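Given as structure tokens, the chain that follows is alone and in the form predicted alone.
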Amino acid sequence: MSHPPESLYLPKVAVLDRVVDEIAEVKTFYWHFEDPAEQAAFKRFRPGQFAQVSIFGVGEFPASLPPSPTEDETFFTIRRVGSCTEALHALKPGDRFGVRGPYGNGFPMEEYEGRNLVFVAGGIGLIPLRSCIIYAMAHRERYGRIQIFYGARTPRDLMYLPDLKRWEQAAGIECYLTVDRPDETWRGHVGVVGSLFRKPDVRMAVENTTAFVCGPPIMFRFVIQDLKGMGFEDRHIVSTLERYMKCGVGKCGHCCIGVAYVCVDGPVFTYEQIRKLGEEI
């Protein structure tokens, strides 16, 4: 007698290891699967993919995967915005929750080999781009110049501070930071993230370059204008679309945009694809 296939919607049990505060209302949750075999299988995810996180008895929500598959630990970085994320923020080390995935297309990092990489992030937009940055640094010999431009509202809103410090000091990486509103401790650049492109010491490559952009809608629109003004083609600008992805496997239709399902056709799209979908970010 054959057994029915395991449900696509059945989460695997994960155990919370530790929690790290990032910025206001945002925490990073380190975890592992209860079953070591599930942990090994999950580690084959690609940068830019996502997972569905279940809080038992509360609900489920989609979450970016900020770790790189080249790193040992798995984690989510989650902003508290509703009942499910509120419940996750209330968990303690040792508590259990559910994870399904990984889902989505991810960034095709192998297609970018030999190209320069420019990462532009605003605020928590650094979360989905972190995986690509760490991956590219782990395979540094495969890529050309790597430039990181990151901005936040205030110094207290800068994500992943230990990573930012490492990137600023890493050989072969150019990392530029800015804030909109400095405090008395800030000694760096002041202005929106696009203003970093015009700094006298910045020389951005356009030829043979892929630009990754993620951040609030207004930041995205202005950065796209800046990049296109420099000569970037739409097909060489990539981003991720955030939508409520309920099933994660293209069945429920909640994330449908035109002819595309963000959960399976995305969440990574080129700006050329985004425009064809008629999507406004």
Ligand SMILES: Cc1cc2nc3c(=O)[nH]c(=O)nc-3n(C[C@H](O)[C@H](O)[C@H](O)COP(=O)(O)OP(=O)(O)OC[C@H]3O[C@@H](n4cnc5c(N)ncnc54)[C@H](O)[C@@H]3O)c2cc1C
Second form
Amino acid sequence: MSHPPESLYLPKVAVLDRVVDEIAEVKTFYWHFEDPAEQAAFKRFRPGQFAQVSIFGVGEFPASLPPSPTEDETFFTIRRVGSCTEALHALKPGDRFGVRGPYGNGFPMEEYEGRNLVFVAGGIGLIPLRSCIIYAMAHRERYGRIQIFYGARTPRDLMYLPDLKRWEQAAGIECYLTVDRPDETWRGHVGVVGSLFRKPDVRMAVENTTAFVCGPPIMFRFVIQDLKGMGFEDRHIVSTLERYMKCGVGKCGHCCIGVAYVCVDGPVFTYEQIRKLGEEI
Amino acid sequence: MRARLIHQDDLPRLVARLRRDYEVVAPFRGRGRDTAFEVVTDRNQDQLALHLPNPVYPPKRYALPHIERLLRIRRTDGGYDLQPAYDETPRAIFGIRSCDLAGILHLDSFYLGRDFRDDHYARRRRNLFLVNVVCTDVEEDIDENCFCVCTDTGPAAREGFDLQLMDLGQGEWMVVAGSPAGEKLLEEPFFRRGGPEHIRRRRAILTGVRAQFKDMTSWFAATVRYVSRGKVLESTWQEIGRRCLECGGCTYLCPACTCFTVSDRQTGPDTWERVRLWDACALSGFTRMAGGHNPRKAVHDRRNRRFFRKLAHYFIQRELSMACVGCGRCVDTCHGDIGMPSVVEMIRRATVMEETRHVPSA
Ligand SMILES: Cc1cc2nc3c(=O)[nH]c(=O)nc-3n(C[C@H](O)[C@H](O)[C@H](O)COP(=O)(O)OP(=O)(O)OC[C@H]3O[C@@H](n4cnc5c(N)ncnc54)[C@H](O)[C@@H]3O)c2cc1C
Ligand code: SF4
Ligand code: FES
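Same protein, different condition: the form predicted alone was shown, now please give the form predicted together with this ligand.
Every chain and every other molecule in the complex is listed next, the one we just looked at coming first.
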């Protein structure tokens, strides 16, 4: 891994380009580095990595990189929950903030070549998986079947709508959506995300398949049960873990789970690794 | 390693020599048995002492300050100017104990190793000169809570110092150089050559001092094994957790704890600084995440964390050193009597009892 000669903790100044509403409290922030050389260097990130975002005078927080390196733009999708995310939501196009990274292991995309990919996301769990999905589609010939299962509480909680529309229509991938509670506009499936696996028209890939699971803890537990019931091995179930993080570079100690420093050893782990961490996730 | 002798009365000359190149910090007596590291000045230099209780507040802060500025932030016309902040003051610690030295060596492997090298730490550390003193005075230097013999970090450090001082009695001190910078200093005129007799005295004194630790059998190795293999019963962790008052004292006084938090504070109308501050896994806010979810809700989960991080074989291998140096400060400070030696003892006793319970009686 390459590391800059200067401070590990020095962010680079970024400019906010535009803001897009996703769902309630969640917005996508498109940005670029002031320094074009910085932008070019950053664009070498891998799907599944994250960055530390600085709002100067307020603080710093970790955020996944939902774009794929195969795309042109860089952006974050952020839910407003506390002081930093609140301050980011208050920024206007042209405002400056800080970014350092990319950090973390990311998904080993080469290891999945030749395999089927099953993505299972709940709620904003789609944020860390988006990069991986877009990347796999950009290199479609390297992978087998691609299936996306995405569930949200209500139709208005489905994020990345333009992407979802594209994925539903794209040839060569299967995209299934569900909501827990429908509204009058909803024509699709109703039920938790795992109920999609049992829909009559769904033929789940299991053999030679890697499953990616991201979502709230309760959804995670049920989906893991479902997948294991279908015959998925622990080492072929992959997730990203989230922990309170202060540094992103393996020093502050906040993100530890058992033997792992999530910021450097993760955030991507197989379920086999998760079970061996030595601490509950 | 080269060794020399220095007379007791010449120790101030050594300090004066160091003060030409460094800001020198050394332990001083306060009230009663209180001692503290302070900067040596013209006014206090004649109160310097080497046999005294080890200060409660460890000298770790000269390698990793309690509060350290990382970044200066200035808002400019439509942007920000960011300057990393470094402390490169040449500094010498005169009289660092072997346990505290081991603490700094542990910080070295943690902060300078692995994927990322911490430049703020590296630059401060590069300018730090360490004069280790061997604990030989069983009345003053050592107390009943010291367990460096169990962690293999003392009473005499084997490496990591620039100079090591050891009292051989009769006004004579042995000085060992452990680095090129230390060797260079040995050329000063107040150092003399010693002989085989001094080596014999050194050995005899060390044997005597080690014997002082005779009832300190804290069964470290066995406990490391139990913790690493996940053999410690949940009920034992709970018992330990019940005794923790969550004051954080153990972590703040620990010479080998590395965790920190980061905070921005305003320093002027358009300026801020980003600082890091020591943090403690003992405290409940340590892992609390956005939305209020806290993966380590129960006290015993956090206690478990502290001892797991310090004793698990995985981490000892990773840093090639254990994050416990046997200084005994957690024993002194803990209201619940769960300093490291007590915990080691509780784990060992409970685990052994559990294991023997399953042995069918003959
Ligand atoms: C690898 C990784 C990737 C991530 N990716 C994303 C992403 O793509 N998008 C995204 O939206 N989020 C993401 N997150 C989560 C995001 O980092 C957090 O939401 C963010 O750190 C919140 O920071 P904040 O300053 O806004 O909140 P803070 O002000 O730190 O507070 C957040 C919440 O913590 C709780 N809290 C804090 N202090 C206290 C207190 N004293 N007492 C009680 N409760 C308290 C409260 O519930 C509060 O709302 C990611 C996290 C990780 C680790
Ligand atoms: S010193 Fe004792 S009571 Fe205080 S946090 Fe540490 S273990 Fe808990
Ligand atoms: S975020 Fe600091 S160690 Fe992982």
